Amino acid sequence: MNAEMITMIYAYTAVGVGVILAAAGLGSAIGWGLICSKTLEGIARQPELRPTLMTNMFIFAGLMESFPFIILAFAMWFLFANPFIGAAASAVKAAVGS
């Protein structure tokens, strides 16, 4: 396994991490928008349920907000403890050995 292969693996991993983080951010933003819009629609239809709907909105918003941080943890794992380097090294070793 030469330096060019390792560089390419890190480059493709960085591009993949960028796409993953962009998708997580976009998904979170869309989720926030849908949660808030549906809560406002519910309050407009039944104003007496406002406390219940706001409580539910904040619970689901917290769950929605945790999603990008979980994705960020996986992205950092791919970036700094790249599992593809070890897999590629063992594949090259197996190909050379047989």
Partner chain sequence: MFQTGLVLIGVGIAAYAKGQHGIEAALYGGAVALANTLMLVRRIERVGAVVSVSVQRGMALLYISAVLRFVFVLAALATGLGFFKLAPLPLIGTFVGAQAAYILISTRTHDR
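Please supply the corresponding structure for the form predicted in complex with its partner chain (the preceding block corresponds to the form predicted on its own).
What comes next is one chain alone, with no partners or other molecules.
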């Protein structure tokens, strides 16, 4: 495996990580928007339930954020301990060996 191949793998991985993080950010933003809008809707319908709805909103917003963290963990894995380099090296070795 030569330097050009390794560079290409890193470059494509960087692009992939960018897309992954963008998708996680977008999903998180949509989630926040939905949770907040539904809470406001609920408060508008039944103002007396406001404390309960607000508390539930905080809890579910925290829950919703756990998904982007999981995605973030995978993105960091690809970025700092790229598993595709090893896989490509094995594939090249197998191809050269056969």
